[in-house]
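The chain that follows stands alone, in the form predicted alone, written as structure tokens.
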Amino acid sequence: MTFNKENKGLRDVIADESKIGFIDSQKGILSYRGYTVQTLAKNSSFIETSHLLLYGKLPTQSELQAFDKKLRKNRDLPANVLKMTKLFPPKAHPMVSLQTIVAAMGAFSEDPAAAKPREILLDRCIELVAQFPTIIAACWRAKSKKSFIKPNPKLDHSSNFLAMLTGKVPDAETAKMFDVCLVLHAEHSFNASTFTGRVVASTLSSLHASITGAIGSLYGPLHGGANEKVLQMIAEIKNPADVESWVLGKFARKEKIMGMGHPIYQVKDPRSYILEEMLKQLSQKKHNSKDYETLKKIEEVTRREMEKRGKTDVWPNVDFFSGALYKLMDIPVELFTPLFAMARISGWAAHILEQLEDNRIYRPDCDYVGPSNLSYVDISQR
């Protein structure tokens, strides 16, 4: 068996059966479990979602405020890991705190072997999913040199995070506007993030470890990071009016237009369809519409250059509008790529869960093209 260079980086290489996340390229459909995004955007929440992944189906009214109520009693961190939050360099990026972070909280919780019994398996993965925001908010007010605030039992997920990192609790509207994007970015399936948590896992590694795997995976500018290159990049453009002449600078140069393309979809992203309508309802009512127009505009001369080219495949993914959404939330840019983090922890979790249902350990063959028969020369003739 020979490599073909079209599969580089495993594309269209299928590596297992998954019943958690559903992708039609051509259609522009993503599903969890079945449900389409835009049917859980719109009617359920993150919590909710997160159930869904985790146990395989939506939870009943009685079912999920006692999936809530867990998950509200495992918001706390141990004194000894909020202390690390506080000894990390000023520079350090919060994905590098979180990555080190998640990484000692293996040593200080029950972290079990991926083969243990799925039942201890599946609280420290509710743990998880309830301790992200903490960390994260705590990470960066220790980054910012501000009091950690602790969790508010009374408030939702969303709220709550909200409320520990700003200090202030969120109008509704905003925290609904922001439990739609975890919702978004829960799940994705074989993305290069979760493939990487499953294949830590297949070597029946701790979860702990699964999961620190998964954040450096994410932590990639081609992978979580975009969406902070899409700021940076249309903070490069003073007035919406000149984004024409700034995109044809940038395919002169043969330079890469962070946001637009996709290595799956060959239409527009679904996500980015509700991204982008909560991005205009939110610039509407903030008066400030300058990054919504912008972002409009390069989708548009984008187009129109590719489709040119003829390329008829670019169009916006799920990280060309949320940058912009977060800013208007006074969300600091650097906990952008830590926010996809936040919602996707609950898919992680999920596809570790499944992998150890079946599981076999990741072992792909190479193809060699290196020299071979060499003749070993002494070192005191080389």
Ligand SMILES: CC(C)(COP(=O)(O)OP(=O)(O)OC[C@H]1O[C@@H](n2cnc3c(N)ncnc32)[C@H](O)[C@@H]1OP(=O)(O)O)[C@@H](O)C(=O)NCCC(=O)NCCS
The other form holds:
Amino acid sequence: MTFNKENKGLRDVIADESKIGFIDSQKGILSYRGYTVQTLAKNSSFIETSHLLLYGKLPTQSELQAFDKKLRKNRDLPANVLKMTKLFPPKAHPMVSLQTIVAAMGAFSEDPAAAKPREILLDRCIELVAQFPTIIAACWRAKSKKSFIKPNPKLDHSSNFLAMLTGKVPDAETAKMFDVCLVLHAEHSFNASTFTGRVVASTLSSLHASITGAIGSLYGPLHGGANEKVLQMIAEIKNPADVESWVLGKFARKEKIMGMGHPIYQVKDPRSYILEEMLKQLSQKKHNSKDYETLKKIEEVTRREMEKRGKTDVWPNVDFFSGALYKLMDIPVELFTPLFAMARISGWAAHILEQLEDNRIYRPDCDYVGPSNLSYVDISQR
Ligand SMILES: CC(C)(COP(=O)(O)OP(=O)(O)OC[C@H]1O[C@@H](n2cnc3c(N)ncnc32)[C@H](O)[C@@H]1OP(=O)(O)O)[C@@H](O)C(=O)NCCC(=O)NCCS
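Go ahead and give the structure of the form predicted in complex with the ligand, now that the form predicted alone is out.
Starting with the chain above, the whole complex follows.
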């Protein structure tokens, strides 16, 4: 067997079977456990979607109530972990703090990934879904030299997070939009971070170690970090009228336009339509459409330039509009990727549970192309 360059990055390699996320890259379809992301964004909530991902089915009314109750009960962090959130230097990126805290939480949890029965591991997964918002808000408040705000069990998952972050309970419309963002980011099949989580879990390492690996993978600008880079990009452009020359400059320097292109989709990412619509609505409501207009112009010029170069499959991805939307919700730019993680924890956990149901350690091969049969030369002779 030899290496086929087209498969670099495991592209087009089917690594396993899965019942969790489905993507049709040509038609632009994304579904979780058989429900399209549009259906879930319209009718479901992040909590219900998390139940769907973790248990494989939509909950009944009483199951949803019990699940919600369990999440609300598990939002607190162990006291020593809470202390740790205050120990990072102010310049630490919130993704680094999140990754470190999740790794540390492993020390406070009996969590061998191979935990039997499966219910114990599932409980640990639910705890992480409940605790991620608290970790992110606590680290951010500590970084901003503000005091920690305790989780409020009277508030739903999304409202509670925004209240812990900002100190203000959000209005119902903002909380709903934020919740839809979480639904849209909850799952995406064998992407880099989910695959990382599955690879670590396949060694029968701990749940926290697997999730820590996934967070590290999501941090990269070619994956979850792109939403933050999109905002840095539009901050460089003072006026939508400057987009044309700015994009042409990027192309001339062979730099990528963040938020455009996708390793899988060859059409516009289905999530980006919903995010774009929400951004449009909130921009109108807040009488602040500059970022939206800038993004639409970047999309137009990038598509035109790509097409000139014979590339018709570079479209806005999930990160293109999400950052500007979060910005209008007064969420700091550095938190965009942690918010992605706060949603994706449900997908990661579902995949780790699935991996362990029928596990085999990951061990791909490579084509060795380095030298061979070298003679060892003593260090004094080199
Ligand atoms: C997502 C991404 C990594 C997909 O990568 P990929 O399928 O491996 O595609 P490549 O990076 O190999 O790009 C293929 C070609 O399209 C071009 N291209 C792809 N995305 C581009 C972008 N956003 N801006 C400019 N050119 C782009 C590449 O320069 C490359 O051109 P070449 O063949 O002349 O070298 C890539 O599109 C990208 O870096 N996008 C920006 C980062 C981003 O938004 N990431 C979030 C992903 S959800």
